[in-house]
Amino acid sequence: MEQSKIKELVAQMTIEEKASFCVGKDFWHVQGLERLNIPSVMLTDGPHGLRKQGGSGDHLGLGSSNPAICFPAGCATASSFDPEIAELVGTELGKLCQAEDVSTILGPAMNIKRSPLCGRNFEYLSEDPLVSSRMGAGEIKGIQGQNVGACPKHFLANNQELYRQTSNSVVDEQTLREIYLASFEGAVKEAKPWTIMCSYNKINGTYASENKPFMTDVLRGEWDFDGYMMTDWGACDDPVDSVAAGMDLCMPGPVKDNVRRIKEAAENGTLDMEKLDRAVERVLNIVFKYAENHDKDATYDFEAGHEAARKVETESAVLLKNEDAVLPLKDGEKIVYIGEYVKNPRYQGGGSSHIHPYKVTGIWDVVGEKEGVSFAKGYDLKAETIEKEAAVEAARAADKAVIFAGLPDSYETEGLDRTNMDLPAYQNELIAAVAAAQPNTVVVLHNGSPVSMPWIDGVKGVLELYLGGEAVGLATADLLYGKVNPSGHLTETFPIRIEDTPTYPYYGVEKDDVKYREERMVGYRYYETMKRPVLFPFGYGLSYTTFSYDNLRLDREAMTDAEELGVSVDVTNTGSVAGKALVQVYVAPCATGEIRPLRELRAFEKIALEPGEKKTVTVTLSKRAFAEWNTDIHDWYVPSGTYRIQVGTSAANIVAEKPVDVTSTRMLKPKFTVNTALGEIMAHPVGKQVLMQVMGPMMGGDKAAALGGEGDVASDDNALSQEAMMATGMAMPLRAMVSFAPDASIEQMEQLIAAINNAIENA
């Protein structure tokens, strides 16, 4: 509907009717108004399936919902490192929304995986904002390609379940911009979501639902978001403050008190009527965007959806270990499948994303009739016990043992964080016992986030399925038997121990002010910079074939930050079977004296290659690939210097790199004082020039030479070395130079600082 007509409708509403449109009609519906022919449309949970509930609703997955396709969870889908796979998920979700008359699905979930203990990590995409934003954009495009709204969530800095509705995320500006906002930024700019959901928590003291700097200034002002903002269910603290800050819809409804408060504030002038009208207009824009494009005759092909879920999981599972090519399995081998998950797979997490699946296909449904295949239960999830002897005997009699292990439902769910990274002790005991009896043991994992693996050296194979959706058995059989070559890669680091993580020991302890002490050092940024060993690094993933990465080349050796850099590398399948290679392009920063991550992922591309085939992959790096957020200018800034472009098979394994000199087109204009260290002034080209012009004649001789970094001021064995002299001088505040220049005064130093600042300002 045209904007002018939307405004006409709003102009015909009473203040109370306007207020009601800023509050849900009920648990799942947006308000409608029959007298103005405004329909009431439905929202419902995602993000990896449609959770449409009939009757009264809930937000914790407790009530029943209509049958739907349960796709692999975000933890799995993101591991495909393929935005087209995410788009496939979104397309299927959008089709089912049309068939079920749902206007907006609540997803994708795009919060950064700050700690492996977050109970909701299985829904989230990555510890890296580039992966999160690109994969999230893919899903949004797929959903909205079906004329259904997507709702990326939970905006912003919502990274724990402990006291999630009241905790205050204390995060510095640079970290917010480079990590937590960046996760949403690319998706918003590229995919243009119809709606966005705010989180429960406060950010630096202000609830997300009332946070104007992020909702209005950043989302709308900088990123051009033109949809409507909604709260998470129950996240509205003050409805008047929320609407004033840029929130458009407080969910769920009906909350008569919220309507009353908004109405009274608009009537008495506490809430600007223009802001209320604007909120209603935003909601109506999306309501009619769906209503006018709803296909009332739409149906959904559930069998096709089940096959789509299978395809997504085959592209997403990560092969973590394959010693002596224990995989793929071969028909005719005596294989014992061990574990309760063989017949009853864990394929999704708990909470608001819990889907009522169309059907579930486990691995036993696929391989149970194969010749030479047997089953041993091994453990009982409910009783938390093992049947070790029978499993060990079955393993000893087989050619290979495949143990299906993982985290039970109760270990990871919305509303509850994990307390450790361990599998249940009985499962670890069983794996160790079977591996001791059968050297060809493979572990297949069902889990939504990293787990420790005390048995890793005793098994030959590990296949990480994550939470693989309702067709997980079909996909697993395809992968285990080599019908599909694994090509997933980890979008998060698997630490060895929880004590090794950047948020230890305060994650899960702080419930009021949650301080992000690690700042930008999240995930691999921390592990690589601190050179901390890990179990499996970010970006890691094996294949049944091998690849080489050769002839890395840059289209220029030097550039300004206003230019783009073309990066090309040749990738060859050097093995005997077809497979997919992931090209990961990292940028290592120049030396600036600031603490920056050792390297950061700036581009990635996944390609298919036949045996012996070679392809050239080319990516383009823009200013943002080199930039960091500068808190003095409150903008992106590229320090001048030599950067290294790196191609890796993971964040820990760089196979090729080349330098490029980057010159900033923007000169920072710091304000120096007499207490500024000489080194800081000398590091600025204009500051150094003015300082040397004035201080050289004033000091003269060797002292001036030392200040400029020239000459040898060490005269005897007891003298400071030139290096030590330079270091001492550069750390000295300008005011201290009065002590070394007898004719100088503090007034002269103040005049010098004024001259330096003036020269910088006019440069």
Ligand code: BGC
Given for the second form:
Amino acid sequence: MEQSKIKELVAQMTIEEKASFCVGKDFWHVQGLERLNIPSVMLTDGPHGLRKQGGSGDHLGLGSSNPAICFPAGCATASSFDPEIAELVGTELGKLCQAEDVSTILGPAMNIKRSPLCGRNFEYLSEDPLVSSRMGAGEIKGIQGQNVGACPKHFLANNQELYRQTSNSVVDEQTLREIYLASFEGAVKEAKPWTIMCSYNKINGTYASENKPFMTDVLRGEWDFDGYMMTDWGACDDPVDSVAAGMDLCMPGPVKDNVRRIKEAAENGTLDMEKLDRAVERVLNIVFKYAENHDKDATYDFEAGHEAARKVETESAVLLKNEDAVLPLKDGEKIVYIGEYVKNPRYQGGGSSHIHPYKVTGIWDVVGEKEGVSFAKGYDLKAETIEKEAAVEAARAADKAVIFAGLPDSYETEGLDRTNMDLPAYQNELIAAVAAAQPNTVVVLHNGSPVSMPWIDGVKGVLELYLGGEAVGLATADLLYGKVNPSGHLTETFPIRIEDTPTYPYYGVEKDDVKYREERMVGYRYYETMKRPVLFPFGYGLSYTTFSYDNLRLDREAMTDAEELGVSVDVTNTGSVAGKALVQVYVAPCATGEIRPLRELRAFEKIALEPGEKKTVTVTLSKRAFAEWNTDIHDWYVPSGTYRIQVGTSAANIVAEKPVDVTSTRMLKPKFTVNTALGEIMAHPVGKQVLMQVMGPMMGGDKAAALGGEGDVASDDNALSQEAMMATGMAMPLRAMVSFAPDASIEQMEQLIAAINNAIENA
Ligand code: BGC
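Please give the other form, namely the form predicted together with the ligand, since only the form predicted alone has been shown so far.
The complete assembly is shown below, putting the previous chain first.
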């Protein structure tokens, strides 16, 4: 609907009616108004299936919902590293929304995986903002391609479940920009979501639902978000402050008190009427965008949806280990499938994302009839016991053993973080026992977040399914028997022990002020920079074939940060089966004297290759690939210097690299004082120029003289080396010169500083 018509509608509303549009009508609906022909539309979860509940519903997944396709959870889909796969999920979700008359689906969930322990990691996409953003964008495009709204959530810095409604995430500006905001930024700019959901927590003291700097200044002002902003369910602290800050819809409803408070504030002027009108206009804009495009005759093809869920999982599962080519399995081999998950797979997590599946296909439904295949229960999830002897006997009698293990439902759910990274002890015990009896043991994992693997050296194969959705058995059979070649890669690091993680030991303990002490060293940024060994690095994933990456070339050797860099590499399938290769392009920063992550993923592309086939992949890097957030200018800034462009098979394995010189087009204008260290002034080109004019003669001669000393102190055996003298001098502020040079005065130093600042300002 045209903007002018929407404004006309709002103009005809009473203040109370306007206020009511800023609060949900019920648990799942936006307010409607018959008098003005404004329909009441539905919003519901998300993010990897549609959870449409009848009646007023509940939001903890306790009540029943209509059957829907349960797609692989975000942890899995993201591992495809293929935005088109995320888009396929989105398209299917959008189609079902049309058939079920749902205007907006609450997803994708795009919070950064700050620690492997977060209870909702299974819904989230990555520890890396580029992956999160691009995969999130794929899902948003798919959903909205069906004329249904997407709702990326939970904005912002909501990375734990512990006290999620009241905790205060204390995050510095640079970290927010480079990691937590960046996780949403690309997706908002690229895919233009119709709505966004704020998180429950506070960010640096202000509730996300009242946080104008992020909700209005960044989202709308900088990233051009033009949809409406809703709260998470119950995240509204003060409805008036929320609307004033840029919140448009407080969910859920009906909350008469919220309507009353907004109405009264608008009446008495505490809330600008303009701000209230603006919120209602934004909501109506999206309501009509859906209503005018709703296909009342839409139906959904559930069988096609089930097949789509299978395809997504086959593209997403990650082959972590495959020694002696234990996989793929061959028809006719004697294989024992072990574990309760063989017949009763774990394919989704708990909480608001919980889907009532259309149907579930487990591995046994697919392979149970195959010749030579047998089953041993191995463990009982409920009783937490194992049937070790029977499983070991069966394993011994077979050619290969495939154990299905994983985290039980209660381990991974909304509202609760894990306290450790371990599989249940009984499962670890069973795997070790089977592996000791059968050298060809493969472990297949159902989990939404990394687990420790104490038995890793004893098994030959590991296939990480994550939470693979309702068609997980079909996909698993495709992968285990080589019908489809695994091509998923980890979007998060698998640490060896929880003690190795960047947030240890704070994570899960802090519940009021949650201090993001690790700053931008999240995930692989930490492990690579700090040189910590890991179990499996970010970006890792095997295939039944092999690839080579050759002839890395850059289309220039030097550039400014206003120019773009073309990066090409030839990828060849060097094995004997078709497969998909993932090209990961990292940028290693120039030396600046500050600690930046050792390398950061700046581009990726997945390609299909027949055996022997070679393709050239070209990606383009622009300013942001080199930039960091500079807190002096509150903007992206590229320190000038030599950067290295690296192609890796994971964050830990770089197979080719080339340097490029990048020059900043922006000169920083720091304000120096007499207490600034000389070294800092010397590091600035203009500062150095002015300083050298005045002090050059002294510095060019005897270094000691530059420090105000007399004579050749460096000739004394116990005296400082030339290098140490220089370092000491560079650490000295101009103010200290006065203490060493009898004729110098503080006024002279202040004049010098003023001249330097002036020259910088006018440069
Ligand atoms: C969750 C959201 C969800 C909402 C509605 C909240 O508890 O945090 O992700 O969309 O409930 O179910």
